[in-house]
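In structure tokens, one chain follows: the form predicted alone.
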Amino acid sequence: MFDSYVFTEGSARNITEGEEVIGFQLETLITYYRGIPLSMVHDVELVVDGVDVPRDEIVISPNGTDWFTLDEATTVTTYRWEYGTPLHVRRLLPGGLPAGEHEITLRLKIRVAYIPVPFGGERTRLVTV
């Protein structure tokens, strides 16, 4: 139902810290009609060129400044992911993605009040780095 909100077009890119490429990043919008505390992000999965990214290599940020592993995010109630605001999803990967075209799938599940099971969306995009 909310798949069109997942994985914002044009948001995938390698990221650097200083002179070093430390991974790649993409953005997604929330798959709900209002914001939630970060602790309500149930799961984020990435598949790059047919290979699942290990969960411990994924970090998320509601503001692009403060980053949390997926396990840390389950306890973060002081940061909110607001409707219409991108969630930054980053894979820590020294060197980032090699130059060229890549097929990336983002799966997102969130938990919200009044809905007993996690739900979300999924989108696959071809991106060129």
Given for the second form:
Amino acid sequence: MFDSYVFTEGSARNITEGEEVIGFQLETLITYYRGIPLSMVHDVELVVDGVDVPRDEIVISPNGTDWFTLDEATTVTTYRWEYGTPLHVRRLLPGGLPAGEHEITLRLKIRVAYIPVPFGGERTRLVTV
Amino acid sequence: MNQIKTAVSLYSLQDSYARGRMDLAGALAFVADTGAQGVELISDQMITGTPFPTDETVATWRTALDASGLQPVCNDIFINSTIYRNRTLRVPEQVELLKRDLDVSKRLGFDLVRLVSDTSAEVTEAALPYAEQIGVTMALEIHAGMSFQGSLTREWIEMMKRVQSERLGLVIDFGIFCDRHPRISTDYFRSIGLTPAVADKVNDLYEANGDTRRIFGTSFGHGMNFPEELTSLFRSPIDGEYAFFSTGYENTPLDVLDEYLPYTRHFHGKFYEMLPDGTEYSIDYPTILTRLNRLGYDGYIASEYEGNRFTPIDQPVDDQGQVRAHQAMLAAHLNDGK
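Starting from the form predicted alone above, please write out the structure of the form predicted together with the partner chain.
Zooming out: every chain and molecule, the one shown earlier first.
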């Protein structure tokens, strides 16, 4: 349904803060047709080279500036994830992804009032760092 | 003489907008160019910062709207009752969210809002004095899968009939008039692994029973009460998902229009696939337009393209071409039955 919007092509990269590579991140559009408060993001999952990323190593940002853990995001009703605007998904990982090719899967679920179960999409891409 | 008018819902152009083929001003100019006289908005979709957009954002919308010459027909709103993972918002909390969306709709120039199916009658009635005060009509969407037979819709309609306010009404979505199951849905599910025998069986059941909601559905509306002759064919989770999805279309007799047109403020001209011969694959527009003209309808029908989500992954979405074709069909049949 909305898989085409998941995991924007070319968006995955390592992130440097000061001198240090602190993790990697990627972007996704929403698997829906309107913007929502960030708290309605029900779940975000990452799989890297066949291994599930621990939930507490994932942080998300609706604007690229302010970041929230997934637990924190459950109460974030004051920031919106706007339609047509990427959500930034980051894995905190000292050193980031090692150089080379990686298979990354992003799964996304959101929770809306009139659809009985959370729904979303997923996408796997081969990424070269 | 009554005259039906046409609009385009910007829902139709969601892919063009999300992928940057069009900005909001471009979308409005496109809608005007199709020949439509009005526009329907989803403020959550294209008005940044909803329900509290800045004055500048509102002014930008109004400038583009004025430049397009389009009438602001309807704004589609939602009540985010699931903002918290661990609980559903209580009635007074939902009323406050609804009032905010009435406010933003008014600021954007609309005096009609579409309430999404399953909006509670209690919440709506509690917000009604405010809607009357600011002059905004709240109309519940009658949507396939949750239409007249659905329990929440029935409750809402009972409330509407009891209260009798000019500020309450209905928006009927043409997806309740699907003579055929949309084949683009079948093609999409086939592209992700639908078992062909399941596709055929659902199609047969839809034809034989009028639609599949009647046999799979619950008191709420859509459902998963699949008969054994269907489940015996299931080979993957996609099969059940497809069968469930098929209950999101209905083939309702047009006679419902006789009863409900007096309450109807607006129509969603739902369409799935415009064919090269200028007809819609699932919905018989000329027959519906004939009935509406005989009943004297003189409001809007807004094109609402539903093909986006059924486009196989990474294939281009021809939303603009489909909307143009739909507007051309409406124009060709607008006076049928007169």
